[in-house]
Amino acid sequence: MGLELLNIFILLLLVVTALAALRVRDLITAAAVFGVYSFLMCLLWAEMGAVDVAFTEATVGAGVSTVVLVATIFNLKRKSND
C-alpha cells in the first residue's frame, strides 16, 4: 500500500509540473519546471524497477536537456523590449 501511495503522489506531482510548465510565462522558469518534471519521471522509473531507464532519464532529461534549454534561452536575441 505504501508504494502505491508513493506512485500516486509522484503521478500527481507530474501532472502539476506538466501544467505548470505550460502555464508559466517566463522561459527560464519553464525550463526549470521541465527539469523537475524529468527528475520526477526518473523517480517514477526507478520506483518501478527500471533503473536503466531512470538513469537515462536523469542524465538526458533532467541534466543535458535542461542545460541545453537554459543555454538556448540565454542566447536568444529579443527584437523589442516588451
Given for the second form:
Amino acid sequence: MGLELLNIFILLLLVVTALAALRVRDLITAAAVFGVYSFLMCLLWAEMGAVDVAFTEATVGAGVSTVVLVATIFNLKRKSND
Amino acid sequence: MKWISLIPVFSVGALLLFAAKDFPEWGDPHSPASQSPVSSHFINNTGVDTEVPNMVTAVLADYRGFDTMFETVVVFIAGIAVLAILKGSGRRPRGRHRSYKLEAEPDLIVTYTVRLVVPVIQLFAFYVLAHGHVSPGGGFQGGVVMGASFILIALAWDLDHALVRMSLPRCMVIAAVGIIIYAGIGFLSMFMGGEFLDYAELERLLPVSREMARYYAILGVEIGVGFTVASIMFALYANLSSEGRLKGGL
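Since the one above is the form predicted on its own, can you give the form predicted in complex with its partner chain too?
Entire complex below, previous chain first.
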C-alpha cells in the first residue's frame, strides 16, 4: 500500500512537471524542469526494479541532456520582454 | 480554433486510457511477455552460458551484441554530425551578442569543490564500467559518468581548461578506438572459428573456460562502449556550448 501511494505521488508529480515545462516562459527553467521530470522517471523505474534503466535515465536524462540543453539555450538569442 | 484542437487531444487521450486497461498487471507472471520462451530462456541460461550475474548486461552485450554495437555507432555518428554542422559555423561576427567580456575569474568555492569531486566521479565511472556484470551499470552508464566529469571541469573553469585535458581530436580518436575495440572483439571471435561476436570461441586465446571467455569478452566490449560514449558526450557539450568555436566559458 505504501508503494502504491508513492507511485501515485510520483505519477502526479510527473504530470505537474510535464505541464510546468510546457507553461514556463523561460527556456532555461523549462530545461531544468525537464531534468526534474527525468529524475522522477528514474525514481519510478528504480521503484519498479529496472535499476539499469533507472541508472541510464539518471545519467543521460537528468544529467548530460539537461546540461547540453542549457548549453544550447545559452547560445540562443533571447528576445523576451519579461 | 484552440478549443477545436482540444477535441482530438482529449479523444486520443481517452482512447489511450481505454487501451491501457488491457495491459497486464505489473509483475504478472501470466502476462504474454513473461510467458514467452525467450525471457525464460534468458533467465534460465544466462548464468550457465556466461557466468554473469546481471542478466541485463549479458543480454545487452552478449545475446544482442550486434544491436549494441550499432547503438554505439549511432552515438558516434551523432557526435560526428554535431561536429560537421557546428565546426566553423561560429566564425562570423556576432554583433552585440558576444561583445561583452565573459566572466573574469572562476569562482574559488566552485573550482575547489570540483577539484575534490572530479577524481571521485571518474573513479566511480570506472567502477560502474567494470562492475556492470554484477550490479547495474556497464559501458554506457560508465561512459556517460566519465564524460560528465569533463563537462564539470568545463563548467567550473572554462572550455579551454577542459580541452587541455581532452582535446577534440583526441576525443574523436578515442571514440573511434572504442568502436574498433568492439568490432575487433567481434572479428577476433570470427577468426577463431565462431560467428561475428560469438565470444565463446575466444577460449582459445584466453586461458579460461568458454563461459568465462564470454564474461571477459563482455567486459572488453563494455570498455569499447565506454570509450566511445565518454568522448562523444564531452565532444557534444564542447561543440554545443561554444557553437563550434571551442573556446570560452558557457
